[in-house]
Amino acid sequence: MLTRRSLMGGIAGAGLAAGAHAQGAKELTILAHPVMLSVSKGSRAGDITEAWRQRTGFNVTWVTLETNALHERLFREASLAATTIDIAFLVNARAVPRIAGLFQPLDPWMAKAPIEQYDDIFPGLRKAMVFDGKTMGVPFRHSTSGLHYNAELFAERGISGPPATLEEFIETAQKMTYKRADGSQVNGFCISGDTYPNIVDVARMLNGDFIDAGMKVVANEAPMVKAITLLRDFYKAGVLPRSFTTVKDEDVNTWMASGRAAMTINGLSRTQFYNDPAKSKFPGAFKVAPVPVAAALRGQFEVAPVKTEFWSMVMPKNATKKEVAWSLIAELASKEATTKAAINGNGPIRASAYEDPRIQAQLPYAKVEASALRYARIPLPAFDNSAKAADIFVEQMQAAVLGMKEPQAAMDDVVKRVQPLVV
């Protein structure tokens, strides 16, 4: 019987070997965010490329960059006559029709060597990577936000559980800003201050947005303005770190794992990092909960409609090892690889992964994530000028949080400058 594994193995063991000989060194290069490397080579379930590497004899070189630098490198490489990048990860906000021409349509490869039960991958993720009827990317990771909190630090302050409403969240963040008995300072709340998505998460507690699904810039409406005002007040009170505007996503991991911050809103899979004995001062102490919504919205939402983002695997059109690259893409999108990556901390892109006993047993946030996904939506619609719009938003948000502008004035400027960019 011709199974997917035998088909992929045949391609890998025979056709790819010949192709590799013709193309030179048996090396495949992946351009990725550091998180993709982490969940692909995690300690819990191991390296999800290992079986593929053993079958094919190919090595995998990971080139990792933060989000903005990654996409700048990707688009530059994909515009050349040829590139050494064989597979790259593309975030949903950058998946706009204009750049689709830089990447290889994947339908011919899917026809020759289909991905295992492709319809098991969440349909919204699959459909978002189809342009003019052509599949340009295969989803690999979604990240849906949740509230992470250090239960050990909470206990020190007499707090028994997570906040259930925005109002309780504010009180908790203030109370969790304190000095411990050893003199170390704890900030009640910490998120990245140099990007927009987690700012949107705060606004989502009020059902706010930067740009809505209808492509209207709504940053100066009450929910977002209230969220920026809250962050400004947190900054003044020392709830947020003084370095807030330079804190990056990966820095938040350090703040949480070291006990310098008590709460964050971040992708739920980050709890794996926070509780890792090799990386955390508080292994096992970190808990997750849904991001709370304002009390007045409890009739509309059970939990806040937080952000969900996703990354897809794409193949540059000018890549030179496409058959090899496709075989690895199919491997990484398989049910087993999806489950192993999820155990390593990835956001699984398959519905079946949430039913796997290994996921239920090892991922404490599975139920929380499932509840969040009922309401979650992407933080920003994809459009050609989204990166420029994001820079404007961050610039004005930071000015407001630092007290250089009033939140309403800052968000009014965002609307004035960004709306012309939205087409």
Contents of the next structure:
Amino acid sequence: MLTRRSLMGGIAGAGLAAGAHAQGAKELTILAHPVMLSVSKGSRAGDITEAWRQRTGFNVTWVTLETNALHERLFREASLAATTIDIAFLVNARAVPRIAGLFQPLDPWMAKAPIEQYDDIFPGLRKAMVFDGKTMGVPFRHSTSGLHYNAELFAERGISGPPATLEEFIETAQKMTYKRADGSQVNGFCISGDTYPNIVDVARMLNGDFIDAGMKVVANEAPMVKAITLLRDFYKAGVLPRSFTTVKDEDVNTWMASGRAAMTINGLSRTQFYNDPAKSKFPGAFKVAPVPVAAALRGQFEVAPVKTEFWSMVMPKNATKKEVAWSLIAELASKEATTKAAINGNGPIRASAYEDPRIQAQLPYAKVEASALRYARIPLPAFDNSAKAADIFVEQMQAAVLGMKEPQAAMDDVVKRVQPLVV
Amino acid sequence: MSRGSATPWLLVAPTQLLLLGVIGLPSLYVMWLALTQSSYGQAPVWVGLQNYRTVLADPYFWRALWNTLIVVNVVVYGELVLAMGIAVLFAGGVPLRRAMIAVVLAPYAVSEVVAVMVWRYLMEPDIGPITHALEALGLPGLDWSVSPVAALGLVGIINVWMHLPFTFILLYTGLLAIPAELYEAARIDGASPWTEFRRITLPVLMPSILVAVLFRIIFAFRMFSEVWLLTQGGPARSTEVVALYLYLTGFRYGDFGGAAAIGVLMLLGSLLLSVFWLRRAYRGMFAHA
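Now that the form predicted alone has been shown, please provide the structure of the form predicted in complex with the partner chain.
Whole complex next, starting from this chain.
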């Protein structure tokens, strides 16, 4: 018969056994955005952790979350006495001085077991992860924007190629807003309306910014105001989806792949998703081009200075398997892993990757990406209150696009409220 | 066992200690945290009532509170009326009663996230099946991605849909417990159905109504997932509710002290909102003491 004593004993024994198993398990946990998982285990170049797993006998557990949820979980985990997260990915805009103390400085590990040709990694990315002279993260991925368009839909409207200037882009977006023969509606342009980076991309066609590199809030200057006005006009004319303010980045993929939108500005590697026969109604029809710049700026830029964002690998200070974690970080940042991840759709963080014949042969957007990278810059400099500043910008942008406020008044409000947050 | 014996105290002590450990101490910690400035990887610094001052001076807090109060009142009382109607209908007898009860209870078995995502898809302004059906009938769609009123309306509909089973089951079981003789006696005395409802059903059902309303006010005041998954507080922060405001303050902006202060204010808010019902419940309990 089951007695209270035997029940309590059983529970205690099971707890001890589970604890012992957890202690002894050869398991490493990575907290990442879903895209990191897909480029690390892609079908084209295979699993980039496989050789490391075989060598060390460790398994890798991927915990994936969307950008905001990922950082919130990471910062909470890293604030505890101990965490089960061994490696995490951190986007540049969230790598701010206030949270640097939560992560392990990597210089001692770097000295002990160096990363292969670390200097080959783009210097801007490496330097952005140095706080108080200490390296807090190793870059893994950049995402640089390009113009994606559905060539099949373009052909239906008699358009033979991508727009070369902002003015042509506006004309094309308007023309591409139409009803197809089967009655389905096509929106000429679609971007996420609940985050700031895509809006910055539109402003970059006019060389505009939200906050410039000198930490000045410039959202109420002409380029950004013109960009917001353009989006408002697009919204009124039905060029942008009716649900623009609730469209998320993942939704944009669906809009494009299902042919409900003709153009978007997004990370260049997304073209692989749009052209995937398993996920797209128009496999092979999606092409990429550099984001066009306003005709008046053609003398200054060949293509728009689009946004480039990058993700780095960090080790929480309270992680327990740092030596093993470092060996995986070094593996993932190696030349071969960088190239293989790029073939799987990653934005390579090494200059040498673009010279690799495998990448040139397999990535249709490598040339476009290389041209965009000549001018690209981050969408927002990192500072402690960047998340709050971004939310204020999104709030005012939405108010302007929906017609609740004039674009100039909305952006004046952004400057007034965000400048005190920037230090 | 003598009256002065310590034995009764020792017997209830484990429960009291458990309550103190899982509710009392964390509550005290939150109250203390509300008096500090604290963030990720930063030791709390005493700031007194500054967090309360900051929150109470923020117009977004008041907008979130206003949205919450409107939604809570509409949802709780609307749901009560609806649940009461369904419960009366069921108690009066419906065909396939067991199957119908299962249908009414089904939303409680669905995960909140799944429920909101399905509703979001059904009501999508461009391709949602319900939007298309309304269009086909010549009716206007619910433009929740643009209009804050429509968005909060949809939040309310989803919330009622998800929690109706809770209120329904409380009222329905209460109705079944009313002795049939009371209704028979009333009918002999010539009472109309409305008088029966007013003089028998409602007074006897009042304890169940009190429990339903109190719990639903507390649940609804914490409403988060419907708004987060549907609009994330947009457009332009116009549909933010207090729980969302707390989440953003604490976890996106890393202001734990401010978030703790909002938590304390939420507790006071739901207490104020339910004080009428609490007083009524208290009087009911001790009316014959």
